[in-house]
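Given as structure tokens, the chain that follows is alone and in the form predicted alone.
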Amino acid sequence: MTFIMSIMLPFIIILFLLLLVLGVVSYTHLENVFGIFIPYLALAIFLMGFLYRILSWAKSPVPFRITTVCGQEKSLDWIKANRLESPFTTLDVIKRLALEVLLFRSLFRNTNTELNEGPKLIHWSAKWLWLAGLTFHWSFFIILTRHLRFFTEPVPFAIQFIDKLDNLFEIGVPALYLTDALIVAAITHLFLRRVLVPKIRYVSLPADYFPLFLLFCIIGSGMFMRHIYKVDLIKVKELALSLISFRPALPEGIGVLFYVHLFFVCLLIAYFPFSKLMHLGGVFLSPTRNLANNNRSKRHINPWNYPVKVHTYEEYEDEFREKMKAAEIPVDKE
């Protein structure tokens, strides 16, 4: 598939869905479908899909340790081991996995390679991808945490504190959340990287651009509602509380843009288990990350091995001893 098709196909799909929601809500007044039915449907698809993917991964056999390491494994006492790069115990694995999940440790050490004139192979550090990825994931997490104020009454102090901290500088009225600006910058970087870097553009598929366009729509519609097209947040909270309590009641007059925002959020939730976004759960089940590298101290026997009749060397020599002697091949027994 060409680059133009890879990028235009998801863009057209997102644009079509946007116009569809605007048209349906504006002219048919099916707010109940977009405000009640679709959120519950998206949540059901997410839970079933997420559970299916996790269980299918958990059932996959891992007969031997295939831990990815780049440090000294524990061996002799006088050889210093690298407990983070080559974890030996479960605690070491937890430390390494925590750094991977919270700080993207392996991505921090990512390098770029380029063949220059000479020919000369050059390696250099590539920290912008790490920074953009870390900024996006933490900003997204904080935004999700902030939105919990719509689903709780009273709002817990921790959520209020995060909300206050996020608009600490009070830029504009209403204040611009720092995470809103950061996540837009991060998504823009990830998108431009796929478009402008030839090697990344070559391997990028519509499935790589679709989540980016979807996130652009979610973040953009959310910021548009906050700063330009205001919606009634009290009614939004009434709807959220009714949904979470499984007593759905749709307040009137929330605004069509809210349903656009909610629809794309639901689309992301439903799409999540069937996309590359499932690395959220997959990272914890990856045998290259969640196993201790202790092959030198423990013998790992494949539990799925079926009994196999073996032909030992002793049996082989008993069978061919005379021929081995005739060929002047040394034998253990005369």
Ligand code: HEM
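Positions refer to the first chain, counted from 1. Only a predicted model underlies this, so the values are computations on that prediction, with no experimental measurement involved. For the two forms, the rigid core is made up of the largest set of C-alpha atoms that agree within 1.5 Å on superposition. What changes on going to the form predicted together with protoporphyrin IX containing FE (HEM):
- In the motion between the two forms, where one rigid part swings relative to another, the hinge among Trp304, Leu76, Gly172, Leu115 is Trp304.
- The chain behaves as two rigid parts between the two forms, and the smaller of them turns through 12 degrees against the larger.
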The other form holds:
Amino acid sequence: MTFIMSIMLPFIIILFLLLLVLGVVSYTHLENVFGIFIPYLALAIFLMGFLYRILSWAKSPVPFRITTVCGQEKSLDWIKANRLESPFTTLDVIKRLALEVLLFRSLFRNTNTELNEGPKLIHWSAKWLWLAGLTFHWSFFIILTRHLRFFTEPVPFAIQFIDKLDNLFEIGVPALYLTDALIVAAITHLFLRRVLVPKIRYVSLPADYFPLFLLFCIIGSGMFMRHIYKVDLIKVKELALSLISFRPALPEGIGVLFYVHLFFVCLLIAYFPFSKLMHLGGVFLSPTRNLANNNRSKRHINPWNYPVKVHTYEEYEDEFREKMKAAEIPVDKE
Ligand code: HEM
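Okay, that's the form predicted alone, but what's the structure of the form predicted together with protoporphyrin IX containing FE (HEM)?
Shown next: the complete complex, the earlier chain at its head.
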């Protein structure tokens, strides 16, 4: 697929969906569909899809330990082991996985390679992807946590505190959240690197651009609602509380932009299990990361090995002893 197609196809789909929601909500009275039916449907698809993917991974046989390591394995007492790079116990695995999930440790070691004149192959450390990835994921997580203020009454102290902290600099009215600015910067970096770096552009598919455009729409509509085209937040909260208590009731006049925001959130949720975004669940089920590297100290037997009939050397010698002696081949037993 050409670059133009890879980027235009998801762009056109998103643009079409944006116009569709705007048109339908503005000119018909189908708010119920966008405010109640689609959110429940998206959640059901997400839960079933997520469960299906996790179960199918969990069922895949992993007879041997294929841990990715880059440090000395634990062996003899006088050889210094690196328990983080080559985890030996489940606790070591948890420590390494936690650093991976919370800090993207392996991405921190990202390197770039280039063939220069000479010819000379050079490698150098490349941290921008790590920084943008980490900033995006943490900002996203904090934004979601802050959104819990719509789903809780009274709003727990921890959520109020995160909200305050995110608003620390109080820039503008209403104040610009720090995570909003950071997520926009990070996602712009992730998008531009796909478009501007030829090697990454070459391997980028519609499935890489689609989630980026979707996130742009969600974050864009959210920020637009907060700073420019205000919606009725009391009514949003009423709807959110009614949805989670499974007594859905749609207040009138929330504002069309809210339905755009919610629709794209639903799309993201429903698309999640069938996309590369499933790395959220996959990272925990990856056998290269979730197994201790104890192959030398513990024998792992392939569970579906069937009993193999073997012919031992002793049996072989018993069978051919006379012939071996005649050919002057040494034998164990006379
Ligand atoms: C993937 C999930 C979601 C993401 C990434 C997201 C993202 C955002 C962002 C970046 C903003 C800008 C202001 C801020 O950071 O708070 C925002 C605002 C907003 N979002 Fe979301 N959102 C999500 C889900 C939802 C849901 C489920 C609701 C429905 C209750 C919702 C309702 C709102 C409202 C009402 C605002 C305006 C807030 C204000 O004026 O302060 N969002 N959203």
